[in-house]
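One chain follows as structure tokens, the form predicted alone.
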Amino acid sequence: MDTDILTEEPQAMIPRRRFEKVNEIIERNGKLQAVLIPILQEVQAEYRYLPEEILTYIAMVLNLSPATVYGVATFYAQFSLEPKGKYVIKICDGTACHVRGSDPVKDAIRKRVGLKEGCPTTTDLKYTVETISCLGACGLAPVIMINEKIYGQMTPQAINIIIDKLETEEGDAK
């Protein structure tokens, strides 16, 4: 028998090497239903989003069915089904940062990464640039999130230095 298949059964013959990092992830956590979460957000941390075979797979490994475990990654925000970009751009556009200039700022954001209208992810899956409620750092508005650093006092001018800055220190300027 081939080790390197997960069960006997031929229609349910799935490569473990497909889903190698999968498979850590979830012996990490456990197969028990009750950590269908954390699995979920570090398969995400790991991917950028929730691809759908590999919902369906979570769903095979943890004896759910695929409707329970989409169920979960479409209810919480927190989760994707999109790729997202290596650059998670948060805009906020919270009562404060909206009257202090949010809009041209998200507007400049766009022009720069050259996302086209109705696209929130780059074709490159370099960026992706979200509006959101509030950050929560109103004495800065307004604000952007890019992956986890808060940048304060933003106007549109500022997003350029910011991106040059990103693109030089991954060695890939344009």
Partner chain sequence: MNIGSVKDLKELREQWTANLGKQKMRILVCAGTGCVANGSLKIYEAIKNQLESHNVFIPVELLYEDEATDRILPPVPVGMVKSGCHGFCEMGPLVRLEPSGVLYTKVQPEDVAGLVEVLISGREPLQHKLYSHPVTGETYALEREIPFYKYQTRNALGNCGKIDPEDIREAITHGAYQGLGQALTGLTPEEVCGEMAKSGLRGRGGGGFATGFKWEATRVADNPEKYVVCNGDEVDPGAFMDRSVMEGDPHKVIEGMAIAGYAVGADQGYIYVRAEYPLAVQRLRTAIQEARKFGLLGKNILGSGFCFDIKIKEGAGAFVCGEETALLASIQGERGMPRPKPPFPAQSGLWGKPTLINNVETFANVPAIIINGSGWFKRQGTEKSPGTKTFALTGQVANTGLIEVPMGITLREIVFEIGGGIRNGKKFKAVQIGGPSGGCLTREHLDMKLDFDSLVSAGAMIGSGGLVVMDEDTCVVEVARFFMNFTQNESCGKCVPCREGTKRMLEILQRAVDGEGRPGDPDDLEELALAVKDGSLCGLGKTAPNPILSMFKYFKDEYMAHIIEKKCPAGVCNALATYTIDAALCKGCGKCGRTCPVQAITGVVKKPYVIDPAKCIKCGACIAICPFKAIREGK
The other form holds:
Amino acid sequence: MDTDILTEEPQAMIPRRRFEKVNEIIERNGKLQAVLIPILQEVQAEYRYLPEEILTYIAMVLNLSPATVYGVATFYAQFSLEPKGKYVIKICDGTACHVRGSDPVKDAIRKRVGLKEGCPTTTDLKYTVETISCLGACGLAPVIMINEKIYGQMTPQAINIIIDKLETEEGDAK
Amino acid sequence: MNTLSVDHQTVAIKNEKSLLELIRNMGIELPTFCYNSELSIYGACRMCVVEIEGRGIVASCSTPPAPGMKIFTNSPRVQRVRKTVLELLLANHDRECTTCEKSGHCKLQELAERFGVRKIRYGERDLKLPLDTSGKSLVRDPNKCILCGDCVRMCWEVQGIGVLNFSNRGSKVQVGPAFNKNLAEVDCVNCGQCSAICPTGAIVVKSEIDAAWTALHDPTKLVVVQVAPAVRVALGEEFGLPAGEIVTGKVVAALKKLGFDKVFDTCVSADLTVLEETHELVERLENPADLPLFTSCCPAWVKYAEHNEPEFLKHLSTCRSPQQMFGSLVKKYWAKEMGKKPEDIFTVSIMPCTAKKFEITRPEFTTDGIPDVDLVLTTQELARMIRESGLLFHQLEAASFDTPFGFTSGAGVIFGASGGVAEAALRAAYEMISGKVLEQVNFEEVRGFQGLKEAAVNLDGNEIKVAVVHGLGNAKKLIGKIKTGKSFYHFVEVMACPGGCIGGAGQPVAVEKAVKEARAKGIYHADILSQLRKSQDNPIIAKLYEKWLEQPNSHEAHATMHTKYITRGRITGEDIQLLTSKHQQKLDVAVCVGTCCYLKGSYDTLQELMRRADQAGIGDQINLHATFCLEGCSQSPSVRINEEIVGGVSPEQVDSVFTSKILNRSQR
Amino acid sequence: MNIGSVKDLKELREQWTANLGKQKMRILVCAGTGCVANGSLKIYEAIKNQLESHNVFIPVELLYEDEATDRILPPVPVGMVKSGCHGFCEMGPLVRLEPSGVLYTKVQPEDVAGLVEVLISGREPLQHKLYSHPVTGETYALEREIPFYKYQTRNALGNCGKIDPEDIREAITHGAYQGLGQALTGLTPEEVCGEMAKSGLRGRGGGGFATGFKWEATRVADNPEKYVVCNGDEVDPGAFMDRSVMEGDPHKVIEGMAIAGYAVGADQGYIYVRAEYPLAVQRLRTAIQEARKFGLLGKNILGSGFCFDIKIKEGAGAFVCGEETALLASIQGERGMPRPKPPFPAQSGLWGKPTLINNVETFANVPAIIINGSGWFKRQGTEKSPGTKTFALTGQVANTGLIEVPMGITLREIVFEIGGGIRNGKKFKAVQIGGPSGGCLTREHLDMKLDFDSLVSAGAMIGSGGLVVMDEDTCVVEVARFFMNFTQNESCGKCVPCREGTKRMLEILQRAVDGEGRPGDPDDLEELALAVKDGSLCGLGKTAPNPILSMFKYFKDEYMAHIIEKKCPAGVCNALATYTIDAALCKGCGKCGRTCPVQAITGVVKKPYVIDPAKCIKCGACIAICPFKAIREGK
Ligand SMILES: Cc1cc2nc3c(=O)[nH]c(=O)nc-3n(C[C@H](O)[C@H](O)[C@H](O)COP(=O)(O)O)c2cc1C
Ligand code: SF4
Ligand code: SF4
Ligand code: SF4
Ligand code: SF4
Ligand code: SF4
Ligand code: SF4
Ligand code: SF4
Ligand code: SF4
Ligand code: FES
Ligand code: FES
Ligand code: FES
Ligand code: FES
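Return the form predicted in complex with its partner chain of this protein as a structure block, the form predicted alone having already been given.
Every chain and every other molecule in the complex is listed next, the one we just looked at coming first.
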């Protein structure tokens, strides 16, 4: 869905479409604090992160202090105030995955996508690599998730195959 | 039986809400950081823990007493938790007591000392965050914050603003404004209540002591000082005197010894305020649309209204605050009489207040670049100067204020407590309207600490309804009721600080309400001791009108004793870019989606504008963005086209505005 | 279609059951998260295509319609269903046959043709796709005979893997909403609470709090507005039973909540599901919609006048939101920070209203208690902890997966019978139970009967039921560090002991595994652990020191070895490794010297090389490169 906005519309139109989308999201959810988290979730799905000005706007419409919205947005691990990559790779570091070797898998992924120490996202905004506490597929430990898709019984070798595949798909799309 | 035992001693449970309350009433001073009787229970610092047999360790602040409990306040487990908490807090704390603004008043320091923490076995604080010195009133040092949340709850629960909140989680939690902004960039009203409640030096009042000394040491300056009413019942606390003791004479003496050339009393300008404001009230009674009249002597409240209630700004009295009236009196009139230029006079005020530090910087209160009041020192800062100079305060001989601004009525003094302004105004209004002499000058209904106080004065069958609120959260509620028509008043007094200025953030630290109550008592006692009880009886005021100001609300008085208000955005933030034009000659169009404008339908305005631009095919020539406030809230919805701000652009108005202001400037 | 009464429900159930009976065979392909990740949806399609080409496939959809009776069915009609998780995800994708009970494991697309072939021809099942025990090598055709399943008693998980969770009719034929019907027509709210109390059911969310007591407290709370909240946050890493229930049998949870709503007097329910469970959310959504469509949620349920509806709230990634007061704050759109109790949610919960909050599995146990009576439930498990409990068995056991067993089962049975023993012939060392808030059980506990209370007295806790089996190669100090890292990341940061204490405990443990332990560390760590346990505001902080305390209790010498001798007895902690060159084996080729990134290896060609331990950063590169295996790692 993201890609067709990118390809079909001139650059200048993108924020506008998205801003309208933010309004749509707010209208659909309502304007109570109880729906703040769902709104943030939908906005993040739209933008892949929570831009400051949009958070400010949400605070305004929901009649909350911006500090409240900021406090909520920074509390939950799901939310990011920095743009995330196109592919978000979540590596499970829950107990089951940890004892079955999630660390080497993580190192392999970070190395493969070329992430520098301390950065979660590649400079070309293609990959974001994060760890997560449990994906609930512990039977397949170690587990990773790329966007919404789960991959089980990972090994450092398997990573390369998966990312190769992503890259080819990417190439095809272009 | 409805009893429990504390350290083997049997106690009856009365109606205490928490074990903390019950145990403190027994005379055992349990340590706390995050408990405050005026705020909600938070239960986070874990200093107040006690051990209950069979239940283990609990936080006493958040545990209600139950019959039969066997409580221990000093068991080894209790001691272990307390000491560990202190040690953990100190490990993560920038420990620089010797140079810390809060040293000597710091709860963390005090408890660390009290519990004998002598060694810190854990690592140092690893995160060094920048200080926020942006504000005029406060300095925030997040490296000293223990995250007790007191300020967060104060700013939201009492002041209804919510500038401060937590961000992040776990050991990365911080307290501060949204997006790590500075206080000066957000809608903080400088009331300072957050700093007053902060147990550490993480939020402190910006000190101007050095500037004060510089002025005092400058031989070319005539240094004039005014002393606010609430100072005289609190300063003594800093020197071991009981709260509420009236130390006016000692304050004057101290100031003189410190080298101030003239020592005046702000109560004089408070009396003047009463006359100006009451006249304004009487005039407005003619025209109910201008009612209610809100007081304007609290600069924190004024700023709050400017941020949040643009439609109510016309209801604010145009009177300057007593501090600023005083500044005008001194620099605009008295200076001439003394044969001085305004710039040769340096005016200092001793205030219970942090917002006043901001107030003196407002452009309305400067004349040709020269501020009417040059410097504000808080009660606490004055105390520090007195200590610094080695004066033994309690031994000082009382001295009297200088003339001509040294004589006041009791009405001017009660300005220091919540309800005082209203009471003083009622004393004046009664006589002004009825022409009769008011015998019973006390209006007990507006005194005290309830959130909302109401009184009605019967003036020959006409009732004047007065409301008094303190704490901006209470003001917010009241305004809500006024807006929805649930309540109606002629006159509303608002003070930002709980209890009024006696509870100002510049006063000596007063965590307990009892201290504030004692100060209020002192204020009302000073009123009784006054020879005159009504502002209109103050002969100095009469002289002021005679000499300089002609009469209340005269043209002259308006020019120097009244002011105007501006609208301020509540929310600041980056604009949302909607269309970015790459055209050479582009038109910059900003549509305000700030609170006021949004509520008036500016989102539809924006949609409509976009639609029209598309229709006219000039979308690529317009830089269109949504912005959060153009500070034209009273004529919302506002749109800015290049430099020009156009008000009242409702969706229906878009068409005409578009044709007249946008289309003709475009390339087609 | 609105089911207007209990009688209607019964008739429908009978009719659907009879119609479904026309399938002579049923193939269930697991569509739980694990198997989907392994490609089970493709298997489903492939099997379906095969069946269609053999002309034996009969769409289940048809069977619900009456016209189906008039249809000419193939001689052996075969139905197909996408089921929820069978619990044996590691062996997935799983395909199960009914009525025979044959279970195929690790089915790949290329197996499908053969599989269908034997099915239709009625020959013996495909041997190489059956489960073969990794330790004994024995092969089992029938699911119920596989040791992993044989020792289980599946109540809460009863329908998981047996029905299509996206079809309410499947659930109803398996008895869904029968308990709700019975409660609404046969019992007063007070009686329902009474049944719960008598059953002795204890909360499956970790605390083991008496469910009946909680229900009664909410019922008597005086307020016209009340809520029922289902805690589906399942934050414990290594645990996935709630997920399986929500994905595999969502109607059981909905029914349990509706019964609770009736019992406590609430008409609105919330299910809080963690964000990492998109499939659970989707299945619950579908289930709620279907329940509404049939009038099993909404107004006047089953003609009884009782109204109840459910909303889903998705979490946003915070462990602490599993804690009930934090969860409520999160539903209200706030930061998920716990608050002190009292007041308990039963008195003041969501928006200050009385709120009943229970775990997914707790709710899933409710319908059966109503249907079979509290006595039936009480007879299972132990005296003080009746019933069955699900556990997620993971770590170094031969069979990992989700199991449900009666309370009071021994650890030995779980690890060695169900779990099939330790992998790769290693020795059993310990089991970490209850995740980051739990503790270890060691050899000495193998024959202890597991229930809420026995675990607490052993210094552990059931938590949500994660069981991570550790073998001799696991370093308990590293595990304690791992858990502390987890809790310190997930602490909400509200109270001092937990926020600052977990950080400092981690600091000390990190030093231990980094070989920088100091002599004072053990005492400081223990004191800190005890203070944090006592002083923290909520369960997260109160239990965060458990792994440490448990380590002190059972493996103190292992910890001390890290501190004093700077050794890791399990040989795990890299920083404590020492690398030496065996002079007898070294041929002096010099490869290692060139590989070492920090020039720690020196020597003269053709003479034995030496490693300078002060320089070595323990990267292991030299070991990998030495052609003569002359370099050793000692720990
Ligand atoms: C840190 C922490 C995490 C928790 N996580 C969960 C959880 O993931 N799922 C759950 O049902 N209960 C969890 N609980 C327990 C809940 O607070 C609560 O007791 C439970 O949901 C009540 O349901 P029950 O009585 O059915 O067990 C957690 C508690 C704490 C302190
Ligand atoms: S805040 Fe208190 S403890 Fe910290 S440096 Fe200042 S005086 Fe010392
Ligand atoms: S108390 Fe001790 S450390 Fe502090 S200033 Fe005095 S001598 Fe120095
Ligand atoms: S000074 Fe007042 S308004 Fe500003 S942050 Fe502090 S409490 Fe809030
Ligand atoms: S700034 Fe002060 S009051 Fe606010 S949380 Fe920090 S220590 Fe507490
Ligand atoms: S109430 Fe008084 S002390 Fe407080 S902000 Fe207003 S003027 Fe200042
Ligand atoms: S114990 Fe931890 S998670 Fe719980 S309130 Fe305290 S800081 Fe938050
Ligand atoms: S382990 Fe690494 S650092 Fe140490 S000697 Fe071998 S190659 Fe060098
Ligand atoms: S690589 Fe092996 S054989 Fe060669 S020098 Fe090193 S230790 Fe000796
Ligand atoms: S621990 Fe990795 S999926 Fe559960
Ligand atoms: S005072 Fe009780 S926890 Fe802070
Ligand atoms: S909100 Fe202030 S001008 Fe629009
Ligand atoms: S997902 Fe298929 S068995 Fe668990």
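Numbering follows the first chain given and starts at 1. Predicted model, so just to flag it, every value in this text is computed and none were measured.
When the chain is split into two rigid parts to describe its motion between the two forms, Glu170 and Ile89 fall into the same part.
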